[in-house]
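A single chain, nothing else alongside it, follows as C-alpha cells in the form predicted on its own.
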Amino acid sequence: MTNSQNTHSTQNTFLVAGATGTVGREVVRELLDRGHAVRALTRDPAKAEFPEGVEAVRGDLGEPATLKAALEGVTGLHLITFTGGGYEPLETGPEILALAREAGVRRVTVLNGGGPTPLQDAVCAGELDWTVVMPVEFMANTLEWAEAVRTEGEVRAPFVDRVSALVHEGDIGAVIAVALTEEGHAGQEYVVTGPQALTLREKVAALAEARGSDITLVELTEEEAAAGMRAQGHDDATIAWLLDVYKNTPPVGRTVVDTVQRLTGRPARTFAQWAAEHAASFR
C-alpha cells in the first residue's frame, strides 16, 4: 500500500548513486516503499539486481558525462562522494551539479563518510537544495565477523570496550529518502545514529543471542589488531588511522541523537533487531 502522504508525489523520479552498496540499496527500497520512480545508477545494469520496478541505468559518477540520459526528467538525486573500489574522492562535483541544474533537479541528498570532500563542498555551494547525511558506525559493518564467528566461533578485535551508537543501514536509507521527498530539510546536516551506545562486548552478546550459540570474544593488542589489518592488505596510514578512531572514537561516533525518530516519526532500530535479521550469516 502507498503511504497516503506521498501519493500526490508519485510521478516524481530520484536517481540513486552508489545503489549497489549497503546504504544504496536502502535508499531505493524507502523511495519505492515511498510510491517514487526509482532509477538506480551503476557502472553495469546488466550486473545489477534490484527489487522490480527500479530502473537500473548506466553511469559513473566520475565520468559526469555519463549521467546526462540519466538525470533526464529526475526530481531528486543521491549522491556519493568517492569512486572506484579504492574509495577515491571525487573530484566531478561541479560537472555533475551543472548537469543536475540543466535536467531540473530540485533536491540532492550526500551520503557522507567521515568529514568533508570535494563532492560534497561543490553540493554545498551549488544552487540546488542540498542534506547532508551523516552516519556513524553501520550495523552492517558487523558483517566483517561472519567469517571467523561460523569458523572458529570468535570474534577478534581490539579495545573491546570502545562505544559505538552504530546506525542500522535501512535507517540511513530512510532518512535520506525523507530528505530527498520532503520539504524542511535544504540545508541541513543530519548525523544519524542507532538508538544505544554499545560496547564491542555487548554486540557480541547480542550476535550470540541471535545466532542461539555463544561467541568468545578476544581481545588483541594493538599490535596484533595491525598485524592482522596488514595481512589483509591495508596501507599503514589506513591502519593508523583505524586504530585511533577505535582507540580514541570521537564523541559524534558515540552520542546518540534521535534524527531517525525525528524524520521518520518511528524509532530508530535497535542493533539485536540487527543481529536477529542477520543471524543466519553467523550461524
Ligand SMILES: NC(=O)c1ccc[n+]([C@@H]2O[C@H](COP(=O)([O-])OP(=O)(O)OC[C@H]3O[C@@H](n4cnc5c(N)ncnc54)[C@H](OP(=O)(O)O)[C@@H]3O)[C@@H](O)[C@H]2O)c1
The other form holds:
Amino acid sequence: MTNSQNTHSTQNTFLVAGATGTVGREVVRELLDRGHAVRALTRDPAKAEFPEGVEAVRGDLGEPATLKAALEGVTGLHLITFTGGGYEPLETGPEILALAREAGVRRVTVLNGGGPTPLQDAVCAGELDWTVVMPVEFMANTLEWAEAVRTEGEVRAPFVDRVSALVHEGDIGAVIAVALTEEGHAGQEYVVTGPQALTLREKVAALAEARGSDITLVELTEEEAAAGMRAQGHDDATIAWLLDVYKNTPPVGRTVVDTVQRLTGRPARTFAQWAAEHAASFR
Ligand SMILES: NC(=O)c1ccc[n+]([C@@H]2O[C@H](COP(=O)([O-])OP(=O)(O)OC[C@H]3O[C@@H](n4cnc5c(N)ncnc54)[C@H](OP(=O)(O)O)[C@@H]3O)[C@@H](O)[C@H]2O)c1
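Form predicted in complex with the named molecule, following the form predicted on its own:
To see the whole picture, the full complex is given below, headed by that same chain.
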C-alpha cells in the first residue's frame, strides 16, 4: 500500500452505546462490516459477548467521567437515551457531549426512545453533527411470545387486528451505521419502519409458517391483558401506557416509510424473513 493510500484510509473508530442490546449489537455488526474499528460500551465487559475484533470498553452513560478513555480517538458516537433496566431517561447529555467534543468526535446518532428526552434534546442543541433514528416497533419484540409458542403452541394478546409497520432491528442498525459513516445525514430525524404494515394476526401466521406448525391466537380482553402485565410486575402507569399504544397505535407506527431503502440502498427486511431467521426460538 502506498503512503497516499494510507493517508486516505477510511477506517475510523466508533463508540457504540447499548452495544449489548437489541439495536446496539446490530450497529456494531454493521460498522464492522464496513471495515471500521468498533468500541462497544457496556457497564460490565465480563458479561458481554461481542464479535471478534470489537473492543469492549467499560463505561456508564449515567457517569460521564467513565467515558473519557472510551471516547479517545473516536470519530462517531452512537447513543441511547436511557439508563438501566427501568429505561430511566438519561440526564447526562450535556456532560457526555462536552467530553465527545473534547475528544474530537464529529458525528452522533441517537436511538430515539419514543419521544423527546433530555439526552436527545442535548444532542440536537449541541454542536456535533447529529442524526436521530426513530424506529417503530421492533420485530424482536415478538420474541416475548417465544416461550408460550414453544410450550403451549399459542399466543395470548389483546387487539389482534391492530396494525404495525414493525422493523427488523438489523435494518435499524444499518440506518444508524450509514448516518454515522456517510455524509449528508446531519440534522436529520429518520423514522425507520419495515416494508409492510401487519396485523398481530398476520405476525402470528408468519411465525407459524416459519416454525412449520400452527399457533393458536387467543385474543385477550383489555382487562385480561392488564392482569397478565400486572403479574409480570408492571406498574399501573406502564400498563395503561402499553395498552394505549397497542390500542391506538399512532399513524407513525403503522405507516410504511422508505428510510431503509433510501439510506442503505436495499429493501427493508420483511417479518417473514425475520421469522425464518428466528424460527428455532419458536419451535
Ligand atoms: N422495543 C421497541 O419496539 C422499541 C421501538 C422504538 C424505540 N425503542 C427504544 O429502543 C431503546 C431500547 O433499545 P434496545 O432494545 O436495543 O435496548 P436493550 O436491548 O434493552 O438493551 C439496553 C442496552 O442499554 C445499555 N445501557 C443501559 N443503561 C446504561 C448505562 N447507564 N450506561 C451504558 N449503557 C447502558 C445496556 O448495556 P449494558 O447492560 O451492557 O451496560 C444495553 O446494551 C429504548 O430507548 C426504547 O424506547 C424500542
